[in-house]
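Next up is one chain by itself, shown in structure tokens, the form predicted on its own.
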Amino acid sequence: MDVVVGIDIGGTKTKIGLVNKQGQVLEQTYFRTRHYPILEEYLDQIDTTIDILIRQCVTPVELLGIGIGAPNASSKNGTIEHASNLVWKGIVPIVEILQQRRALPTKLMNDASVAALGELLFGNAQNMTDFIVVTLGTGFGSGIVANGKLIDGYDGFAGELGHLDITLGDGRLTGQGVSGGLEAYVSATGLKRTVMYMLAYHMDDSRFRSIAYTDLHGEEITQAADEGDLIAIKAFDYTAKILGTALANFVAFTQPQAFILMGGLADSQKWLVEPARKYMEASLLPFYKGKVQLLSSGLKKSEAAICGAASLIWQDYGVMEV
């Protein structure tokens, strides 16, 4: 059976799986990225993990290639460059090194862009030509498909919408040091920061008045909102307004049929997604109103990143013209 290795490199976890042509993840596992601060030892662990997954398959498999999604990844250069949340600094030529270890086609792309490619091949965008995937996790990622083509840009770094300045340079810093960048407001981290802001700005009683920032988690904010905590509700509404307004701005330059939201924060439909839809619709130009959908990912949450990475290779095998 032909399979592709899909690798999702995150600041906390590296997820690896074997994916067939139908987008099914046959075997998968993960290990802690930060446990391997030396690049060669990290790549040794990738090699070992791939071999283990192959042995676990009931049916013998043949590897067709390796697809990798990572932050700050250049699809054109095969490098990870100056990633703020990874332990290896500078420019990391990861594709070149992996191909020296395994004589297989190996491709790399920004993690949110491969998420968009995964949706195009295997998810909710299979019949779409124009859409934007937005990943709402620790940060804010985006992958843009226009006219049926993934937009990766001149140097492979297109789609960094999370670092657009929404405050004219007078706001919170993103992980890349952008003042007023969108992801500093619309992300799990941004939501936590907004809770702290609301505590300082409003006098409402809240469970968060006795919780330190470092002990605060996104799931707690959702639970508090469900229980009527006014600080949590105000924090979500503030976040949803910024997200909805930003999405309306994005519509103006590619006119997507849909935004596909994924990541932990996107699970909060009642408090984030539905209000964001309202704010987006209110901000759209008249000729865009009623035309843009907000959808959830069509991929299993535990498999989406791996499928997206694998799609970098599968797109070359006739799964879909992209």
Second form
There are 2 protein chains.
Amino acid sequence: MDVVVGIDIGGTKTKIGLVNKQGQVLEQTYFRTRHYPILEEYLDQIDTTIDILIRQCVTPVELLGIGIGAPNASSKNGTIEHASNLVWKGIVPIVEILQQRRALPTKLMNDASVAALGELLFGNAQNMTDFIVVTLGTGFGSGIVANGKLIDGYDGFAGELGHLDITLGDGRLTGQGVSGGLEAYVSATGLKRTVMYMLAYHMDDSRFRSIAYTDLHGEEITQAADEGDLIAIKAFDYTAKILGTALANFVAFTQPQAFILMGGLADSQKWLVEPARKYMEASLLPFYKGKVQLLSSGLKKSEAAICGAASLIWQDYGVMEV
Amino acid sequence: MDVVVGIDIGGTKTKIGLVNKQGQVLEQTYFRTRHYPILEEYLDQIDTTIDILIRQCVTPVELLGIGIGAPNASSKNGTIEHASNLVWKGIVPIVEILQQRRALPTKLMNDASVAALGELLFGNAQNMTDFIVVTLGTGFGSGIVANGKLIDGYDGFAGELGHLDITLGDGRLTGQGVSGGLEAYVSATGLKRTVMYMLAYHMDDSRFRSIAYTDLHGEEITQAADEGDLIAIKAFDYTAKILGTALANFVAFTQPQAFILMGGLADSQKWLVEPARKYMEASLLPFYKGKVQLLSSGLKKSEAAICGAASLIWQDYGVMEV
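In place of the form predicted on its own, the structure of the form predicted in complex with another copy of the chain is requested.
Below is the entire complex, every chain and molecule, led by the chain shown above.
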């Protein structure tokens, strides 16, 4: 059976799986990225893992290629460049090295763009030509599809919407040192920062007055909002308003038919997604109103990243019919 | 000889011309849009004008189709919808009507998108796959090309970057009632508004203290800046900063190789374009720096709109080689 290797390189885990033409993950596993600070050893570990997965398969498989999702990836250069979450510094030519080792078609792309491809081929965007995936995790990632194709940009760095400056250069700093970057507001980290801001701004009683910033977790903020904690409720409202305004801005750019929101923060339908929808509609120009859907991912959480990475190869095999 | 009719529908003038495969405008003329408040009579005038242009041609011509650029145009519906600058109200199905009259392929698109197509086929973007045209006239228009194709959006309204909210919902109102819309700052009108703002904010002596808002014109502000008028200089700097920040934001979206700036305001290289370039570079993420060009249009000013409109038809004839 023909399969594609899907690899998701994250700061904590590297997930690897074998994906068939229907987008099903046949076998998968992971290892700790940080255990392999030497690039060569990391690549050895990837090789070994692929071989193990192949042997685990019940039916014999033929590898068609390797698709990789990673942060700070340049799809055109096949490199990971200056990724602050990863252990290897500088520019890592991962596609070139893996291709030398296995002589298989190998492709790399930004993790959020890969998520968008996964939705296009196997998820909730199978019949769409224009949509945007937004990943709300520790950061704010995005993958943009227009005219049925992922937008790559001049040298493969398009779709960094988390770094849009939403405050005319006068706002919170992001990890990249960008002032007013959207990600500094709308992400798990951004929500924590907003809880701090609300503690400073308001005098409401709150459980968060006795919890330090570093001990604060996203799920706890949701739970506090459910229990009526005013600081948590105000923090979510502030976040949802910025998200909704940002989504309305994105509509004026590529006019997507839908946003697919994923990542931990997007689980908060009641406190984040629904209010963001209202703020978005309120900000949309007349001819955009009522036309944009906010959707969840159509893929299993445990498989989405691997399946998306494999889509980089499967898209060349006519899986897509746009 | 094969030619395409290019029509540019503006609030003041309707320009019509015949364009050959090399993008040359063989014949052209215009009439006053406002003289024809009844749609049928306006379309009659278009018909008559086309016939006159054909008769003026030295060699016999064959019409391949009609391309139209207009404000508030939906390319997918072939309609002009609620254009505040035009005399006809509501939804105007102009493509359907013209096609019934002449049985020729007829296409319509947003005027700034059409300008982008013109640059792609015949202007300064002939070898580019990713660029953005920004028109800085009375308003702020934009046409986005990514992966070698114009971005249309879900129902043809993509690329309304002038309506991006750049102030988190807390800024100047645009003509569309959008709060904080980029166009309210970066356009000929925006610059005039900024002169008023600077007169309020600063106490510098200025020629503009004795000129009323309605008597103020863009060229005069450039002239005043040249002569050292501090209010004019501060107004340009304020505008250039917002333009530069906005362009940097656009880069994080589709990562264009170039912006092509056109329209009256873009003539101000010294006071607007050059400072905007500096502000843009300062705002760009590290992996975008030094890669984005700011260009002028590659088409003659008197022909650009007609040539762009005709590109809507010529693009189907393999003029483009991307």
